[in-house]
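Shown next as structure tokens: one chain only, the form predicted on its own.
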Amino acid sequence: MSKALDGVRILDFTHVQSGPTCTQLLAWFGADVIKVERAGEGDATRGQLRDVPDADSLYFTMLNHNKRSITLDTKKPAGKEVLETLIKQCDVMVENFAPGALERMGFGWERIQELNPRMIVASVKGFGPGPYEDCKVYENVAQCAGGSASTTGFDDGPPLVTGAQIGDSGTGLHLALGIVTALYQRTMTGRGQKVLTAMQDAVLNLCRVKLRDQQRLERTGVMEEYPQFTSGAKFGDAVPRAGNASGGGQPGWILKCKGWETDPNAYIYFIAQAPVWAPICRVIGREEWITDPDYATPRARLPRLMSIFATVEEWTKTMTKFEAMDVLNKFDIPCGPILSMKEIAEEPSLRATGTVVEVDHPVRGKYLTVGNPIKMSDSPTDVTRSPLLGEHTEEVLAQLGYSAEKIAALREDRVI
């Protein structure tokens, strides 16, 4: 069975996380991703957080599946010639260098267009055009600059970054969509184009409901679904941190379950959804709330939400999170267990769907990784191991038309 991106060749000049997330996703869909690395060093994450001596780290392996690796010294004239050949024969170049790096290499947009007018050049940057566009950005910086940190945590505590890599991996996912869209447009125009995703922009896109709330706050001065409203605290002029509130029209909170005293993840997320209010009251033994005017309508419940959640919590603490799930799901009451990474790694259903995959590596042995989160009926994903440094150099050069003698000369000159 063919893959969605069969025949698309990607020149991968990315490193660390944001760019590799993008190119790995394209590789899972069948693109031939050629990762260009420095000889002897490679992607910096090959050696970061290493848990097996002399083996590529999990940081690297989990972001570079299904790719081919070549080593190339682009500072040498012969290396620049190889890069020119790659540009001529590839469809997309993806890079997350510091601003201006491609230009300093001699491969700015104009030069790439001369070599291949159909080339799509896709870039990850920290900030878009503006006062900070030349600044270097990492995951947590993007979360802070994109509005996530200021709205995460509890109101009486500091801003918090989230464990989800919305700055790096979130940006990579956005960039992948931009690349596929540019490829589609090229089928009609015949031209390549530049695709830019700024990390700040990607984080803000994922925080759009908070920008919504900023405008609501400026107009009304309060937001009734926030816990500050329940407690009687005053709102400031910016969207506050909302603890575990849902951020939408369905009020929810994280509640303790049986074993919470010793298990940091013995919790459940519970949503007091209006259509199932009556079943909620029956389940927790508060049937009188169904008709009580202080509880019978969503608006009446708003100032009492925290006390309602406290009452529900007394019920959830009598059973495990999975037992509570079983009961609540019978009545279509929205809820979800707080799953630890250990529980996720051991969940059979995630293995069955390919969301969690076991991969065998020639140096480190077997390890778990995240599989393709996007499932397509006519383009199944096979997750293959990440490449060793420079593993495919000769193979790729031969496909570009280099003879065995020329490849040997390039190796002798330490170009590859």
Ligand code: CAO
The other form holds:
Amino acid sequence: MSKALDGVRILDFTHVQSGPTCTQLLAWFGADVIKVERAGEGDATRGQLRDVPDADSLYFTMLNHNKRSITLDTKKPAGKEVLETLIKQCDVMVENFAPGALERMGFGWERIQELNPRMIVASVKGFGPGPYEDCKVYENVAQCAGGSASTTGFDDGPPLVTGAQIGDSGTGLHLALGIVTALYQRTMTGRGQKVLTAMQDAVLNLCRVKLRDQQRLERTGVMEEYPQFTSGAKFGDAVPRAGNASGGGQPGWILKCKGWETDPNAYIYFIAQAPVWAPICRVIGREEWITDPDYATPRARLPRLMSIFATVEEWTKTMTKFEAMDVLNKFDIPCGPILSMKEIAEEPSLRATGTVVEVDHPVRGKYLTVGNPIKMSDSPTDVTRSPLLGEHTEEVLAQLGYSAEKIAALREDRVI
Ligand code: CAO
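I've shown you the form predicted on its own. Could you give me the structure of the form predicted in complex with ligand CAO?
Starting with the chain above, the whole complex follows.
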């Protein structure tokens, strides 16, 4: 079956996590992704957090499926020549070098345009234009600068970073959308363009609701769905950390389930959604709350939310998170188990949909990865293993028109 991006050739100049997330998605949609890595070294993540001696790490393998790898020293004149050939024959260049690195290599936007005016040049940088534009940035820096850390955690604790890689993978996802949009525009204009996603911007986009709350706070001085309102704590002048409160208009909290004393994930997320208030009261054995004016309406419940959750927790503690899910779902009461990575890895339904995939690798053997979360009926994703360093150098150079002798000479000169 054909793939959505069949025929699109990507010069993948990415490394670490943010850029590779983007190009992996494009590869899953069918693009021919040629990962250009430094001869002899490759993407630094190949050797980071290794769990199998001498094998590419899971860090690398899980971000570089379905790509081809070539080695190239782009600082040597012969390497620059190969890069020029690649630029002429590719549709998109994706890069996430430190600010200015591409220009220092001699491949700024103007030069790339000269070589190929149809080329889309897509970049991840830590910050957009402004005071921090020259800074190098990693995941947690972006989470902090994008507003996530200041709004995550509990009021009496420090700012917290989240395990979801919203700075790296979140930015890669944004960039992929920019690239396919630019490819679409190019079908009409014939021109390439620059696509930039700053990690700070991507995190802020994902924290949109918190900028909403900042403005609500400035206007009204209070936010009733925040735990501070229930506890009577004072609001300051910036959005506070909301603990496990639900971000929307329906209050929620994380509650203990049976086994919580020994299992760190024996918890359920429970939402006291207004339309199902009566079933909630019946399920937990507090039928009198259905008509009690102190509990009957969402507004009346607001100042009592934490004690309501404590009462519901007395009930959730009597069963496992899955048993509680079964009961609550019967009454359409929104809730969700706190799943550990172990439970997710073993979940048969995620395997069945290709969201969790087992991949075989010639050096490291079988491992699990996260497959394509975007399912398309006419462009299915087959996850294939990540390339070994330089595995496709000869193949790609031959496709670009290099003779066997020329390739041998490049190898001799350590250009590839
Ligand atoms: N041949 C020759 N040189 C190469 C090369 C190749 N194939 N590929 C890269 N290089 C060179 C670059 O040209 C650069 O050289 P100069 O510093 O002389 O210009 C050098 O390698 C190092 O690149 P870098 O500065 O990007 O790498 P770093 O490890 O020092 O920094 C990072 C890493 C991620 C902090 C930085 O790349 C960055 O800020 N990127 C943008 C933001 C980003 O994507 N962050 C997410 C990282 S994932 O957590």
